[in-house]
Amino acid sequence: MKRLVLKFGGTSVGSIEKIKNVANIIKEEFSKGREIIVIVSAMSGVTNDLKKKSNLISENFDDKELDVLLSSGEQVSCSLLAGALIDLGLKARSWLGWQIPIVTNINYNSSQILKIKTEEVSKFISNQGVAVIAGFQGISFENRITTLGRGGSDLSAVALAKFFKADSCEIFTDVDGVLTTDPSINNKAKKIDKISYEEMLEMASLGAKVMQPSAVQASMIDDILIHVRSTFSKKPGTKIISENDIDYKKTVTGIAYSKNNAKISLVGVVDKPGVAADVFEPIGSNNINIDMVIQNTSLDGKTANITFTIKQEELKKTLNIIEKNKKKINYQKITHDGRLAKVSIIGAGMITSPGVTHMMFRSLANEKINILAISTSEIKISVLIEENLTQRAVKVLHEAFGLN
């Protein structure tokens, strides 16, 4: 018998009517003779509202108590959906993470799943039951409730598909699948029928919000078939599969972007072994992620300019850290810009297609969009530009690479 993991996001269960619609989708899948495990997110907006409430109590709300608070949203939607299935005549029950249990480490607010006990749920679904499991949560070996980070229900779904040896993991959302770019800034975006794990990971990491990056990575490691589809239509959606199963007819698969980036440049840094480590060690120890890094050495080889990017909200903190370490770093001056965007083209077809870099840069130049920094990998090229030019850049690249 085919076993499916079905995950429904916050927009899919955002109201009572939507929950009833989801229950009908599950009933239809169940009627085909399939074993069904369902994972649900909190109703849309609930997690943000709970986070705001914690901030009203304290700006330094305890991490462990925050996990207890935020995980309650999934408990509500989990129970409502199980109740809706029972009302349709199905045998169903809800499970919270600690009841299964889904065991995680102790990285509260951003835990990783270590193991999942499968016996009780497996017995239930093999006896014609539908298991409805709260996503985003687990329990640590300290016997405390944990959460998996924002968007963590995707990670719950992939992990459950792995431990329960599901034939497929279906991610239901409010769009028809993975699109070539964000339709809110380019209405000519179109659905991608198939995309590789590697491409999806790049897109998710670079700003596409269809799936959480760690969930894509987990599915890639265990070769779990992911099907992203709409809760609100019968269209086939997008399959995320192995690179070996994709025929690359297009060089570029999609365009991703992220706003709220900041750039810091250290000018006239004394060029000596270990200087980059001196710059980035105190930043990293303060849990600030560095993205792009560019280092240019002067012609005489005595000094260098080091430019790097971070998230906009980390700018002030990072500048303070650098100022505190000025004597150790030994630079002449520092400049920064806090309103930048990163725009990226992604596609495994770029590996065997010369001229992609030129086409990207020429397309942006023709629109008079200045490139402030560049980073590359085998399947992506990212550029840093002024934030107010994001939409224009995405549109021109989308057209240049034949994605309209």
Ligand code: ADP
Given for the second form:
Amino acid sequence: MKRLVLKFGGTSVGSIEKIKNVANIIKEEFSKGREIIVIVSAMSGVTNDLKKKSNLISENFDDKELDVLLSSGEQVSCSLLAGALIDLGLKARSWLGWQIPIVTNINYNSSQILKIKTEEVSKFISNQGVAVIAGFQGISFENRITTLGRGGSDLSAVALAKFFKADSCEIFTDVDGVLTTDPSINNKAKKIDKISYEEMLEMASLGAKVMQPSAVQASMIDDILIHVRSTFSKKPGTKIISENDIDYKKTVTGIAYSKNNAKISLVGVVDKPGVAADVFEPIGSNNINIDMVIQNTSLDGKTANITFTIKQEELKKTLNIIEKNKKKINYQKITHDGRLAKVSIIGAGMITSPGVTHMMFRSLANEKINILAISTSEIKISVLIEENLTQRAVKVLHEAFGLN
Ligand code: ADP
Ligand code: ASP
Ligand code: MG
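Requested next: the structure of the form predicted together with adenosine-5'-diphosphate (ADP) (the form predicted on its own having been shown above).
Once more the chain from above appears, this time first in line as the rest of the complex follows.
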């Protein structure tokens, strides 16, 4: 018998009507004679509201208590959905992460799944039951509730598909699949039929919210085929699969962006071995992620300017760390800018197509969009620009690379 993992995101269960609609989708799949494991996110907006409440208590809300708080949204949606299925005449029950248990490490707020116990749920689904499992949560070996990072129900789905050896992992969401770019910023975005794990990982890490990056990474490691599709239509969505099963007709597969980036420049740093390490060591040890880095040397070779980017919400903290380490880092001047965006083009087809970089930069220049920093890998090019130019940049690149 075919075993399916079906994950429904927050917008798919955003109201009572929508939960009833999801229950009908599940009933239809069940009536085809499949074993079904459902993973559900919190109703849309709920996790954000809970996060806001924690901030009202404290800006430094305890990370373990935050996981208890944030995971509560999924308890509501999974019981409502199980109840809706029972109301349709199906045998169903809900499970929270700790009840299964989904065991994670102690990296609270963005834990990794280590193990999932399968016996009880397996028995239930093989006896005609539909298992409804709360996404986004687990329990650590310290016996405390954990969560898997924002958007983490995707990771729950992939991990459950792995541990339960599912035939298919279907991610139901509010768009038709993975699109060439975010449709909320460009209505010319088109559905991609197939995308490789590598490209999807870049898209997700560079801002395409449709899949959580850790979920894509997990699916890539274990070769779990994912189907991203719409809750609101029956059309086939996007298959995330191995690169070998795709032939690349286009140079660029998709365009992603992330807002809320900040840039810090240290001007006139003495240019000697170890300076970059001196700058980044205290920042890294405070768990702040550095993204892009540019270093250039003055004409006389005595000083350097070091520019780097971080998330906007870490700007204040980072500036404080640099100030504290001023003696060691020894710079003449510091400047910063907190309203920047990173726009990226992604595509495995780039590897074999020369001229992509130049085409990207020329298209942006024609729109008078200034590039503040650049970073590249084999299958992506990212540029840093003013945040208010994001939509224009995405649109112009979407057209330039033939994605409209
Ligand atoms: P869910 O609640 O189902 O987990 P998310 O809100 O996390 O859904 O992700 C879906 C959203 O991702 C879409 O509504 C869309 O605005 C956004 N998105 C960003 N980039 C893309 C893309 N390339 N393709 C599809 N959706 C995208
Ligand atoms: N509810 C969680 C969040 O909003 C997990 C998820 O939706 O996947 O991040
Ligand atoms: Mg999501």
